[in-house]
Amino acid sequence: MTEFNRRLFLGTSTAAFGLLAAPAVMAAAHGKPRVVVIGGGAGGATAARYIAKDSDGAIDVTLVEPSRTYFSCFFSNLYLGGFKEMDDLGHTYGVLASKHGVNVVHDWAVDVDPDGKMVTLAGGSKLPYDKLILSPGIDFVDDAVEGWSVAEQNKMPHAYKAGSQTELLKAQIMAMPEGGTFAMVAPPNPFRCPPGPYERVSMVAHTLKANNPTAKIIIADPKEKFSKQGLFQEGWNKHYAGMIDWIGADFGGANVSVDADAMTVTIDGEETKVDVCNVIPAMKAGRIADMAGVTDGNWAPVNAIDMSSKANADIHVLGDSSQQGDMPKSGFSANSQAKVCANAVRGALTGSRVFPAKFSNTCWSLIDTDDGVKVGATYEATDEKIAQVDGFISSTGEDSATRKATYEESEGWYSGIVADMFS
């Protein structure tokens, strides 16, 4: 039996569904129970805020996040399209500390000792915990795209971690020569934000249509189909006719290599010189989850009822890093999972009431000005996974008023989620 499978068995047998039925108070000999949260995004910031706020000071909550300003990946494509400024996407952690009493530590977590329940930071500090919540987002699979590595990200940016990479990609797009070529290498499933690459293509096309209308976009995609495909392709034909060429798996999109020095993309043996290349590689859980021993090598399997690791009942994994079932990897999903986790962790540490786990997600995408579409679902916890209960998706052929309302709805959601995370 592998170490992970041994932990999987132990974690599942002790944690799966007992918490909801009869939460056990974990009395801490040191005084207040301690929760450490690693990662300050939609999952981590939300979990830290809700545990601190709803426990009314009964739990000591520490949030570890190296960045002083969080730039949301969700809505970052709108920066590429000219609909947002980077300042619109940046959010700080001050209110979590001043209003809710979260101890915010801006440092890197470099090690987890799950037996000793200790997190080590790059600066040398050690943080003991009773419950550890990991929400580190994504890392990239080594050698996922032939010819590309993280060392090439300044020549061929991924821009799938928002901030400087997003700004770099925008600068490259704006510097394209007249009639130039933008290439995207799309990722295989599963990955962060399934509609994200295709909204990005829409936003790049929007910018090029205004500034470089004879430019071309090619997408090399290892998948046979993609999220909201009918909606995106309808929109591309309507707004950007003749500009975008999607090359799926059936036409060689899975057989791709790049040369960052020569700025070429080779698709199924055919080499193309490009001016900008956005490489979005295959993804896996953030590295700290692997260090904590809770991944299967790529993702971190969790129990649906409380997002606890199947390898360790005292470690919870949220958002993109988790392998939880039917929910997509999205900011909305991470925020929803964080609230379930926070309720369960608070119950385990203080004996407060634990409510049945319910989840929801919606992913909005902007195709062109006021042309918004969405997909979403509700979910419930089962013994095996987070399972979809029902779902919805925008329809092709919708009128302009409906699409505008959908975009405005997305703006309202963005304001709401950042407030839920940080205020």
The other form holds:
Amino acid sequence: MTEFNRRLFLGTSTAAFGLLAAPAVMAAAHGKPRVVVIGGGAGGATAARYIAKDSDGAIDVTLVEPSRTYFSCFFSNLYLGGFKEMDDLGHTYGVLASKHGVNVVHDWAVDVDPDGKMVTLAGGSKLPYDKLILSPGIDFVDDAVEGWSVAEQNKMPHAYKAGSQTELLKAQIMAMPEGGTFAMVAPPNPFRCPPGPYERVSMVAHTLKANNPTAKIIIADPKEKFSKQGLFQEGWNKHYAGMIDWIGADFGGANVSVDADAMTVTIDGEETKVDVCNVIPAMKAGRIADMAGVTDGNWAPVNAIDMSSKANADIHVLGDSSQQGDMPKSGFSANSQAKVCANAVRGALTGSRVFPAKFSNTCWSLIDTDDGVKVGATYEATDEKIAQVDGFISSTGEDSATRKATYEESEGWYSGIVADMFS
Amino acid sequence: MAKTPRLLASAAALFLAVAAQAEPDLEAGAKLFSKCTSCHQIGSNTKKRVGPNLNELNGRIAGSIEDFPYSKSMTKAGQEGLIWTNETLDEFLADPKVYIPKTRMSYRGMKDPEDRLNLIAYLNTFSANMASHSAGDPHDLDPAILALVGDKEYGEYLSGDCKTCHQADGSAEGIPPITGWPVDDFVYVMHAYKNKDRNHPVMQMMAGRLSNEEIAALAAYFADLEE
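Please give the other form, namely the form predicted in complex with the partner chain, since only the form predicted on its own has been shown so far.
Expanding to the full complex; the earlier chain stays at the top.
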């Protein structure tokens, strides 16, 4: 009976699905409809919370996340700058379980069987689903930077998944010799948090200015330009004059190799001995997306209307792993996409009202104390992609009160998004 | 939280009745504020006085300035959800000791509703998030827009966009609370952003893409939200 209904479900187009009142069919098949969410970050935690909260127990929600404490990648640069403690960035999943009834499983998902609609965990358990939501964040492309692999990440940290890597990078910065060199290998597009590497440079410069003012920062960048470039470069000249050397693609920034044992970085044939090297390699969708068969190249293409995979209507992909169109890969974007997805998934499983997809994003960056900037946009779903509707960016030359207000606003946003994920 | 919505509602009715009669006179408001200056400062370079500074008052949680020695009753009112808005300020200023029994503010109250309207309008010029809201003049809007009855369920969905920054429980840490506002105020403010009468790039963008019905839906949802 179950098998028959699943075939019926699979074989029915989305439009006809609603007309046939399929949710009742599904309920008859195996009790409550089941949603499994893989990844407990800005996309996954938000999706799990909204589906559980808004369905009032009508949907069984399981969240699979290996970490017991989530350290937000957003704001982790502020830890490097000394503006936040690591504890400020750590959040746990208890309230999702106790208040909203989410079944939180701290394990790795190691396989997805899209035909049998089953997730396998590293511990051996199997989780059946009616709808699967993948929000695994990023993994790194193998051999993206010559001489670097994850095996070298303790010598040359990426610190692009927050937590121990971020702490390691900070410790290395603090241990730099007087007048030493901090190098960053920046990633090619598309990557998580477009302003992230440049906010990081600002925060590292802030820390060095106070502790090691003759230190230098070099950035090897495979891109010709970067997010909020005018704002960052204005800020670097203002606060950290002479400290930061950005080497873009036009000057050989794409031609980079590193040697983690020798602690050297070679940019366009010129080798430099460095004291800290932050390698941020090219990125791709978290590996579980590959296993679920929803990736095409490095990312997982999705339909803008509900974040469902273009390869499989019962698998949704959120946040960094998804290839959706115009939205940047950010925590804010993932959170926004999660709410659209949650509404659509609930509608498909329980017949609740489904509303038009609307997305938004704002990225705040801190350049120096009370010098915050932001960029943001709104988006809508088209047949082709998530398309930008409107947008804004901070101006160069803004007064200090505006910049301070922008920073304070970013702190408010941090509290807000964390509450929207975990409270 | 149980107490506040009722207070907001009754105060809103009173306030709107006044707002309908008169345009606020900021100059008159500034003169009235001279009665307050012995205890309260406003504007740049404020120092701590007997009373808390009144910058960014509109939208502030009552009793929420750190390290200021409020009365227990004022702190408690804030913890229970009292937020200073045009309406709550109006009711408080009319008779402080009745609105917040045992408040330390030794002021007998401002009896004339028009005076209160002018004073609050003046105070609002020092609240960046309320600057264009100073008049509290929802009646400037097309009555047809104010008459729209919001679809709360749609509002709940749309509110996902708001809640990334504005916390559902009304907490405010760098971003003003939007929970529990009277519907007309909410609609007025969102249209002010939409029309770019209020300056905030994120809010102008967010409100800019909302239809009149969507704004009404959000207003209806947030007005009654208790989480």
